[in-house]
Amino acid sequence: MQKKILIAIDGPAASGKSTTAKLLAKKLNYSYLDTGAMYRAITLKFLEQKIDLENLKKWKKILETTEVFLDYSNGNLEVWLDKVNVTSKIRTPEINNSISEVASMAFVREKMVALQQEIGKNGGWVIDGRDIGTVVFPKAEVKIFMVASVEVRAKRRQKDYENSGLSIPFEQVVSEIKKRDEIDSNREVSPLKQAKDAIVFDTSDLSIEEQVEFLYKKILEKI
């Protein structure tokens, strides 16, 4: 039986990670883990509690009893927070504007990283995020760092908003992307950065189908 490996896909916001990783996992008959959805769920919890983000003692206590569960059983990702389906609530501008701040908290990342490592420890997973190849699974057999221009990423994010029924000015989306890049790349805990042995993959001029096919061929070389 062919050994199943770990495939780590990192990159900045709207670089195409989640869509590509999900389709790639299906093509390989692997499981897929969207770590960004986990952080989005935690961010939603923080925003709904309306507690100052500086109150770390309070947040640590709340996080101890917070449950995040990702369900793919129906073929689509469903995100559950404390046994409530929050799938439709975690893809909003409010979450996008706050997720980097929440995800930069050491105790939040510690809990999420431990959960991610437990999930993927036996291989057979395509996992995307911002620190998968550098922190969560530094020994992953295949590491990919996806990039794209700010303008291309902003257009993708704007389309996501439109699909959710939201109309956000392009200039505002560009500003959101740049702000998130700045925070993600400069945070003290698990900053966004390319692993030394990662394949750098610019998706600016490629369709989703082209992205998946390129990575599929690269991974077949490994397995």
Second form
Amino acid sequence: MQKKILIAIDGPAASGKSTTAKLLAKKLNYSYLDTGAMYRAITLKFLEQKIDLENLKKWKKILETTEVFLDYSNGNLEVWLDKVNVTSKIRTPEINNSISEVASMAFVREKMVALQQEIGKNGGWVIDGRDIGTVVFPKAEVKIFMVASVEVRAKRRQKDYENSGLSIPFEQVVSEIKKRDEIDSNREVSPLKQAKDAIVFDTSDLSIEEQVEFLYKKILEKI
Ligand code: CDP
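Based on the form predicted alone presented above, generate the structure block for the form predicted in complex with ligand CDP.
Following is the full complex, with the preceding chain placed first.
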């Protein structure tokens, strides 16, 4: 039997990680873990509670009893927060505006990273995020750092919004992405950064199919 390995895909906002990771996992018959979805669910909870993001003590307490569960059983990702399906609520501009702040809190990361490590511990996973190859699974057999120009990423994200019925001006999407990259890259805990042994993969001029094919070939060399 082929050895089941771990594939870590990190990179800045809207660089194509999740679409690529999902298709790649399918092609390899692996499972896919969208760690961003976990931080999105936590951010939704924090925003819905309407407590100041500065009130760390209160958040710590709330997080202790918060449950995030990702379900892929029907072929598409469903995100459950405290037993409520929040899938359609986590990719809004409001969440995108606050998520980097929430994801930079050490106690939030501690809980999420432990959960991710438990899920992926036996291999056979494609996992995407910001710190997968550096912190969550520093020994992952394949590490990809996916990049693309800000313009390309903003266009992709604007299209995602359009597909969910939201019309957001291009400039607004550009500034949201830039702001997130800035906070994600400069936070103290687990910043977004390329692992030393990661393959840097620029997807600016590639289609999704080309991205998946390229990575699939790279991975076959490893397994
Ligand atoms: O799809 P997109 O690249 O826009 O974002 P995402 O992967 O869903 O991640 C959303 C946000 O969650 C990021 O901007 C980070 O602030 C945070 N995140 C993180 O800190 N660590 C991860 N492993 C994954 C996401």
